[in-house]
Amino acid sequence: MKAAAVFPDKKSLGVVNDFPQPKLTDAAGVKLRILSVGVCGTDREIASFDYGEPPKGFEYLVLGHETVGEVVEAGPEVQNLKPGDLAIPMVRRPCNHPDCVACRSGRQDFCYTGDYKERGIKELHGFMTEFIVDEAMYMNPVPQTIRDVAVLVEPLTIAEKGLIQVREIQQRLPWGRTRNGVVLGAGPVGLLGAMAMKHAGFDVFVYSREPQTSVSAQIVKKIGATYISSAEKSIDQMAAQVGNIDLVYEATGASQLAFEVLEALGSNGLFVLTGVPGRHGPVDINTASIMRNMVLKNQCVLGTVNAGKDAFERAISDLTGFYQKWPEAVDALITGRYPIDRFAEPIENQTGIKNIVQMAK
């Protein structure tokens, strides 16, 4: 069967046409026919050699680790999926030091030691081919009303692992106020983390550089939230507007502009970074007034990556929300589809919004 994969030794991407199909031999296990595949910009680093490690023994790795499948077979043992049934698998897998209370407690996504894999970035292939054997333990069932837009699910469940401990950390508040939200960059994380906000009754903002007539600000001004372009507005005219910010979504990986905003964050105020910047020079920030700021306004910054199964499962549900209130805004997020034989280009050429590799209906 056919993959499409990155080949770190040589440099390159193709299509392997001689994948094995993979054979389903654990009762508790579940073979999915992959349906499509999201794009991102993990998958673009990869495919620029900083980073994917292919698993022991291959020269190559298979990538893609946002996508939805159909269940074509599932072991005797899996209890919640049948054939027929969509399913979406779960990235990263638990590294085997017995004394990692993360990993041992199934939230891999805290792992302390580094040494977990991950489907199509560490050490394990990943969705970009025609089917996958998987454990049901990191399987989640979709309903058939998002089969067309679920590939946004692990993208999504970024904004939800971030809201989780939003939740649990304001919980310090009695009277908990989280009222205005920013979202900082309008890509698919920023705009599914501005739906999440929105869909959780925030008061929400998209500062991003695109002007107003951009598709991403017209799918923002679409789900009732307001768009502010940075190349309008600075961050204290911005802050102005919002008013007291109470949670910031870092959506960009551009550190300058995230440490700016973190100076407006308000009182009490959350920052969520998500992003991870390249490898650039140093950044010139306020250090003293971003510590007086944290330490005066009671402030807290905490960062957030994978997610684990309480995030994939609000993923789901609020997508199948947000489908049902948006459909016109969601329907946009997905503006190329393209099929595996091509599925460098929206790798290499980055356009619209989110692009996907469709490998069937």
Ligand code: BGC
Second form
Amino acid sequence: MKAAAVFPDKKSLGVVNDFPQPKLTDAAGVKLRILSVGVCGTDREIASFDYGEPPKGFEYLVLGHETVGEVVEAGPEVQNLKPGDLAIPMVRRPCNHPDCVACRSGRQDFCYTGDYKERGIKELHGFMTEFIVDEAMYMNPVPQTIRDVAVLVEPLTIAEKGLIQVREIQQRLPWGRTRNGVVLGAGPVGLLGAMAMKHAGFDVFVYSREPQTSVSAQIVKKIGATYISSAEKSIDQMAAQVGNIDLVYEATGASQLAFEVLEALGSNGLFVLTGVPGRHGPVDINTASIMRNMVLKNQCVLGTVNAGKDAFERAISDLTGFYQKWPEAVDALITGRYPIDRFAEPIENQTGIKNIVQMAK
Ligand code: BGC
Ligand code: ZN
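Moving on from the form predicted on its own, kindly provide the form predicted in complex with the named molecule as a structure.
Up next: the whole complex, starting with the chain shown before.
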């Protein structure tokens, strides 16, 4: 069967035509026919040979970590999935260290050792292929109502894991006020984050460089959030419009912008970083002003990566809710669909919002 791969030593991308179809051997396993696979910045990093690692013994890595598939076979021990059901596999698999309490508790998204593996990213083949097999414990059932957009679940889990932590940390405020949320960046992670925050009851402001006339800005307006273009308003002007910035959800990977906006974070505010910047030289930031604010305003900065089962479940139920409330806005997030033979195109030229490789319908 076909699989889309990156060959780091040869520094090339290509379709492997004779990738062996996996067999279901584990009684607790599930085999999926892949429907679609999303392309994101992580895939671009891997395809630039800056990140990612093939499984041991392979000269290539099959890409793809954002996916949805249809169950074609389930082992006799599998309770919650049967053929015909839709499922979304998680990305990360635990490390082997007996004392990694996170991985030993099924929370490899908080792995201490860094020896976790990730499908389509680190030492495990990904989902940009026709069939995959994995253990049912790493699969999440998905309702058919979101079949066409369920590929957005994985990028939404980033916001969901962030918001789970936001709720936990903000329990420190007995009156529960965390109202004004600023999203930095209007790519897929930012827009899905904006939807999650709006759905959770925040007043949402998306601050990004695209003009007010852009598709992203239109999506923001469609969900009842406010779009502020950084081409028109400075950070100070944005902050004045928002009022006390209770939460910033960063989804750009632009480190300088992030630290500049951190200076505008409000009292008792929380700043969630999700972007992974490339390696750049140092930039000037006002560390005294940031530290002063962080202390005098009880602020908290949090980095978050990957997602546990709780975030996948929330993402599936939230996306189902968004799709009922804002069908057009959700559909508008998927801007390009490519066959597997053209998988390199959306990786090499970033256009639109979320591009996907369509394997089946
Ligand atoms: C994925 C995460 C993964 C991270 C780092 C992201 O694109 O969504 O699941 O942990 O990359 O490899
Ligand atoms: Zn991704």
